[in-house]
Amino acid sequence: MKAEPYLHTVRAKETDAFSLSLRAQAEAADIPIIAYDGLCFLQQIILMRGVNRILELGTAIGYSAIGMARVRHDLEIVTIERDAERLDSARQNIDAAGFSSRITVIEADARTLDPNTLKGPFDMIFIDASKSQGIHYFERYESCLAPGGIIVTDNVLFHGFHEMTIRSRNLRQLTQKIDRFNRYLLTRKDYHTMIYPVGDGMSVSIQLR
């Protein structure tokens, strides 16, 4: 039996009612959120690395921030979102989950926000924002990373699309930018990077000390 089909038969299923309600909320509003196995992957990283503080770029409705906060009772998260409507939903969901004291939501555009205004350092940075801005986000916020910290980026495989098979010019350019980001990560000798076929593809870059 090949590994990938087999894994589908044993993969954990999302059963928590509150989490499922958030996923339904996101789907109804056509807001992309992290795949469940991607969230489980993040949770494992938090546990294995002993992560205490996380910076998230791209709050959406708060699904991933809430999922990460559930891992440890002392985990602190700062998350950034520019869309006012999504922010309102995120704040309501975070409050309903009981995590308002541990998840700080900042209304700002992560592309232009001054990283020095954030109360770093952070043990982990999770990039789940604009797919075309990967290099910009990585370089802009890596100064917020604690020594030996980790940067995780979602959607680096972009639904399995390959730019040569795409007729849409805009979509092809987007996949080219994602490919450029992936290759950029592998050139950074100050990080050890692996790309994993989890969810929609996740890169894990560990800062070398």
Given for the second form:
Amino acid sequence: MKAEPYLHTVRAKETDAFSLSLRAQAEAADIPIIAYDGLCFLQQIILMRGVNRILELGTAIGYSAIGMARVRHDLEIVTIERDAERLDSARQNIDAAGFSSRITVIEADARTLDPNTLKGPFDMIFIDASKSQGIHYFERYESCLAPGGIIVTDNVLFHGFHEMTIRSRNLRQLTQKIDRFNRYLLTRKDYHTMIYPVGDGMSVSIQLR
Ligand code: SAH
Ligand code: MG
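With the form predicted on its own in hand, show me what the form predicted in complex with S-adenosyl-L-homocysteine looks like.
In what comes next, the whole complex appears, and the chain from above leads the way.
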């Protein structure tokens, strides 16, 4: 038996009614939120490294921010989203989860927002906005990373692109950019990076001191 089908039988499943309702809400609106095992992976990183403050790029409806906030009662998250409608849903969901005091939602374009306006530093940055902009986000926001902090990026194996023949030109350009980002991480000798086949693929880069 391959690892994946076996792990499926021994991994925790998402059973919480509120989380499931958020997942259903995202699916109905065709919004790509993080896979459940990806969320568990983030939670584990937070617990392993004693992360206190997180910057998230790409809030969508607040699913991942709420999921991360849950794992520690003193965790603070600043999360950025440019889509006003999604932001509305996120604010409502964060409020319903009771996390309004710990999760700050900012309406902005992460490509142009000045990181100095954010109340850094952050122990962890979770990059989950436009998939084509990985290098840009990494370089733009590392200035507000605490020394020895960690940058996690989602969707770095985007739908298993490495084993597909991609006919659409747009999609091919996107996956080429993701591949370029993954290789870029290798060149950053000031970080220790690993790419994990969890969820849709997640990279973890720890800043070396
Ligand atoms: N982190 C969420 C999912 C985010 S989906 C979760 O797992 O629950 C990606 C989100 O990034 C989308 O809602 C999209 O609107 C937003 N986004 C894409 N490009 C952006 C940009 N340049 N600035 C801010 N948000 C962006
Ligand atoms: Mg994602």
